[in-house]
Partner chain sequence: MKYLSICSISFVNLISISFSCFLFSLYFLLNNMVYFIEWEVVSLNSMSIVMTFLFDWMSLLFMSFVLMIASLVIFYSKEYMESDENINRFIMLVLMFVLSMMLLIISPNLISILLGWDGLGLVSYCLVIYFQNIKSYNAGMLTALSNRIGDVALLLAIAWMLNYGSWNYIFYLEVMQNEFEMLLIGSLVMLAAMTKSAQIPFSSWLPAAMAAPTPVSALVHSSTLVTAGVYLLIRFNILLSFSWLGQLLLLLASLTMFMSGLGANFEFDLKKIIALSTLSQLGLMMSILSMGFYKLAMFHLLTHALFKALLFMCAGAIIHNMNNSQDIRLMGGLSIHMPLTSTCFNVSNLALCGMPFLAGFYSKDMILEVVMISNINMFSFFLYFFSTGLTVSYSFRLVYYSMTGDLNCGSLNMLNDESWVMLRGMMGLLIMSIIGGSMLNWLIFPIPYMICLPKLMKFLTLFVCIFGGLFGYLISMTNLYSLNKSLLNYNISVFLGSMWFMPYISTYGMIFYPLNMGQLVVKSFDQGWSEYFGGQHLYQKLVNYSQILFLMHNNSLKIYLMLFVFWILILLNFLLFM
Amino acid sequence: MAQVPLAIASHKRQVCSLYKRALRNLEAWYDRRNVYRYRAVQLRARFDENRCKDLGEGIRLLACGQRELFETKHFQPRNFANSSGGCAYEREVIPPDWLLDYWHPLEKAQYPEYFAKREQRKKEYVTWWEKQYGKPDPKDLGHH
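For the sequence shown above, give one chain's structure in the form predicted alone.
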């Protein structure tokens, strides 16, 4: 979902995106930092020398750059661990709030202020729910 464009990107934004993707591609190809920096400086020089005022020429250069990036893309690109495709993507499980109801009273006693406020908020939520949707019918609460 993060890759879905929400609006048409300007030419300048597309060029900046191409530059960043090209740098990430260089990172994948060159693991030695000094070699990567040398190639990154060369890449920046290519972008700077191809800067032009004519939009038609700019669009053509952008298309050529995107094609070149596609053709030179690394076969196994580097991913950040928590990014989509990374080794730790979606590993952090956020437990649901109702699990706190099953804590032992001795565990809850270690955080008295938190659980006092939590019980107060639960009561406020029930009050809000009943005001919004009405009280539940006792006949509906029975087993079917």
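Same protein, different condition: the form predicted alone was shown, now please give the form predicted together with its partner chain.
The text that comes after this line covers the one chain and nothing more.
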């Protein structure tokens, strides 16, 4: 299933995507900013050169470009630390509060005081909310 494309990308979008990926790849290879800019300008010129070719030629060039990118892909791409693939991505996972509501009653029974207080606080919060913002519209309640 993983190979099934979820959307059909137009030729233009594929070229744009290739350009962006090629730029990121250049960024990984040429780490000094001035050198990277020089190479990026050269890359842009290569793309611009083939701008108004006919579609058949464009498809062939796109395939060539994708192949070239694959063959020169950096073995350790430059990732931002907190983004996907980076070293600090999802370091601290703080479980959301609502998770506790999904505990099994038997699990909840192990901490009776805590859960009694929690239920009490939930009621207090609803009261506070209604006092602050009014009662919800009955139309908005329930599933749609």
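Here the rigid core means the biggest group of C-alpha atoms that line up within 1.5 Å when the two forms are laid on top of each other. Residue numbers count along the first chain shown, from 1. Please read these numbers as outputs of a predicted model, since none were measured by experiment.
- Each of the two rigid parts keeps its shape between these two forms, while the smaller one turns against the larger by 105°, per C-alpha superposition.
- CA movement of Glu92 between these two forms equals 4.2 Å, with the two forms superposed on the rigid core.
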